[in-house]
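Let's start with one chain on its own, the form predicted alone, as C-alpha cells.
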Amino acid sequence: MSSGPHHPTPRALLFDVFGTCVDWRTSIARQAGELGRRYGFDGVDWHAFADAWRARYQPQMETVRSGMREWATLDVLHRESLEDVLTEFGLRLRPDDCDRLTLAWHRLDPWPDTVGAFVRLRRRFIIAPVSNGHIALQVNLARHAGLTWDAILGAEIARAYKPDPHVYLRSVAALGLAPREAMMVAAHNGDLAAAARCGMQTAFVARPVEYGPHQSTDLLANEGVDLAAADLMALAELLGA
C-alpha cells in the first residue's frame, strides 16, 4: 500500500509526542492542582498555568537553537520556567516541590486513542518518538502512558531541537532508513513542514482541544501533508493497519 501519490509505504512511523500522542494540558494542570491543594492555593486556574506554563516552552528552547547556552534538557528548561510561572501566578513551593512540578511532564496521561492504535501500527511499522522531550523523559513518559516505542529518538540524539532538520535527520539515521522510508506524525503544521523539508512523509493527526476548548491553530492539515486524519485510529485505518 502506497501512503500517497508517488510516495512508498513507510518503514517507520516517527511521532511528536507533547500533543500528538499525550494530553499534557489536562495532565499539567491535575498534577499541579493536586499540589496546590496541598499548599491550601485557592482559585487559582490550573489550566491556565498549564497554558502558561507552555507558553514558555518554544522561547526556552530558542535560547538553545540560537547558540546563546549550551545543550540543556526539557528538564533543566521546564525546571526554570516553572520559577517565572510562579511569580506570574504569585505562589510559592518549595525547591524541592519545584523539582517534583518539573518531573509532572514525565507523567503525561495519552489521549483515548494512542494506545490502542499503537498496538495495531507496531504491528507493521517501526514506531517511535522524534520528540523535543529527552531520553529519560521519554522513556519515563512511555512507561506512565503504555507507550511501546521500539526506540526512543529526538532531540537528545542530535543536541538539538526541532525544527532543527538534524533532528529529524539523525533519527532517521539511526534506524538505518533514509528521510522517504520514515512518516513524521504529528498534531503539528510546523513539525511535518520541518520534517518535509528533510525528505520525510507527513501525516497529520487531529488535536483540535490540544491548547484547550478555544483552539484556534492546527485544527486541519496544511497544503502538502500526505495524510491527514481524524485520530491515531484514522490513521491506522489509512496505512491499512
Contents of the next structure:
There are 2 protein chains.
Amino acid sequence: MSSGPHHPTPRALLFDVFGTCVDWRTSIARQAGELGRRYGFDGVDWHAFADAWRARYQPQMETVRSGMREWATLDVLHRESLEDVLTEFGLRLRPDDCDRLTLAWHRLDPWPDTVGAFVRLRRRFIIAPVSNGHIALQVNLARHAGLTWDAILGAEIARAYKPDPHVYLRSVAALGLAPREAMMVAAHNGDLAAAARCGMQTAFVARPVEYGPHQSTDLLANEGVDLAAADLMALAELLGA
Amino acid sequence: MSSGPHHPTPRALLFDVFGTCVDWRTSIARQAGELGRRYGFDGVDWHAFADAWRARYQPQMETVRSGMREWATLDVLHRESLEDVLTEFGLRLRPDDCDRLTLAWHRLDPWPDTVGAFVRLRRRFIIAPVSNGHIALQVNLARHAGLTWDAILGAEIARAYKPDPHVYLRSVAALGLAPREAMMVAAHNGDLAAAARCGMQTAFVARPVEYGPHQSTDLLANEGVDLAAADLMALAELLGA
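Having seen the form predicted alone, could you now give me the structure of the form predicted together with another copy of the chain?
Below, the chain from earlier opens the complete complex, with every other chain and molecule after it.
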C-alpha cells in the first residue's frame, strides 16, 4: 500500500467480527439444528432459521440507535428476537434452551483464513474488534475461535451500535490514536463507509457466502475503500505482515 | 483450593498490573536514567526518582476519586506529576522529552515469572487486567511485556480509579460474571480488600521488592485473602493451571 500523508501505515487494524472474521450463518444453523433435533423437530431449514434470526438484527439495533431504548447487549437483543423467529418457524423451546441457544452467538467458527492471518497481522499491528458484540461475547468468541486480540473495543465501550460514529471514534480514542492511524477491516461496505466518515482508513475483505450461496450484496468493495482483499490472509499480504 | 459454594473455581482471573505483573520501579529508573544521561545529569538516584514519581500516584488519583476532577487517564496524571518530580530533583527536560518519558509507563518489564505463568493461566481462565492503567497503556504494556489478555478491563471502562468499587464491579459485569466467579490477583492487600468487599475471590502474590530492597508493606497476605502465592507461577500451581 502507499504510505504518503493520505495513507500512513496504520498502527491498528480494527475488525468487524460477524461475517468478517467468523461464519455466523453456518455456526448458528449447526447449533440451532443440533438443539432442534434433540426436540425431534423435522424438516426445518436451519440455514433459513439462522437467516431469519440475523434479519432481525439491524431493526433491533435501530431501536437503540434511534434512542427508543437504552443500550442493551446483543444477548438481550438476540434473546428477544429468538422468540419471534421461533414463532415464525412454529417451534417451541423451553426458556432455558432459549437462553442457551442465545449464547450460540458466542460460539461462532472462524473462516478458514482467519486464525492464521491474525497471527501474522498481530505481529505488526494492534488488532481489536470494533463490533456490535459486547465484551463478554467477544471474549468467549475469541476463545472459541482461537483469536487473540490486543483489546476488546466496539459497541460496549461506546454504549452505541455501529454505524453510530461514536463506536468508531471511541474505539480509536481508547487506543490513543487519531482516526487516520487506524484501519477498519470489514466485509460490509456500509461499515467501511461509516468508518471512513470518521476519518479511518478502510479495508474490504470479501466474504461472498456470508449470507449463503445466493448472496448479492457486498461482493465487491465500493469505490473509495482504501484496500480490498480476497480474504484476511490476502490482506496480511497487502499490508506486508 | 477448595471449591465449595463459598469458593467456586473462578471463571476469570482479574489482575492488578503495576507491581503485580510488571516491575515499574526498575523499568522507570532505567528509562529515566537513560534519558537523564543524554542530558548529562550526574549523580541522580534514578530509583529514588521512580519512587518519587510513584509516590504522587495515589494522591493524584484521589483528586478523581473525591470528585474534585473528572476522570483523566494515567498519561495525564503521570505527565502532571512528572513536572513536580523534576522540580523536586532540580532537573529540567524539554516538553517533548517529558511527553516521551511519561510513556515509559507503557513500557514496563514483566517480573521473571509473569509471562510463563500467563501462558498457563490463560489455558484455563479468562484473564484480564483490572488496573488503573487505561486501555492504550495496557495494550502497549502487554505488547512490550509479552502478555496476552482476553480483554482490557479496569479504570477506563468504569471511568473511576481503584479502590472505587465501580472499577471491580464494572469489570466483572463486562465479562458477564457474578463477582464470586472472578478472582482478583494483586500484590497489594488494599486492592484485594476492596475486591473482596465487592464479592470477588482474592489471591495475593508476593512482590517483596516492588518498592525496593527496604520494602516493609505487603510482604504477606492479610487475613481473609483466599489464596496466597510466592509468585504467579506458584499461583498457577495452586489453581491447577
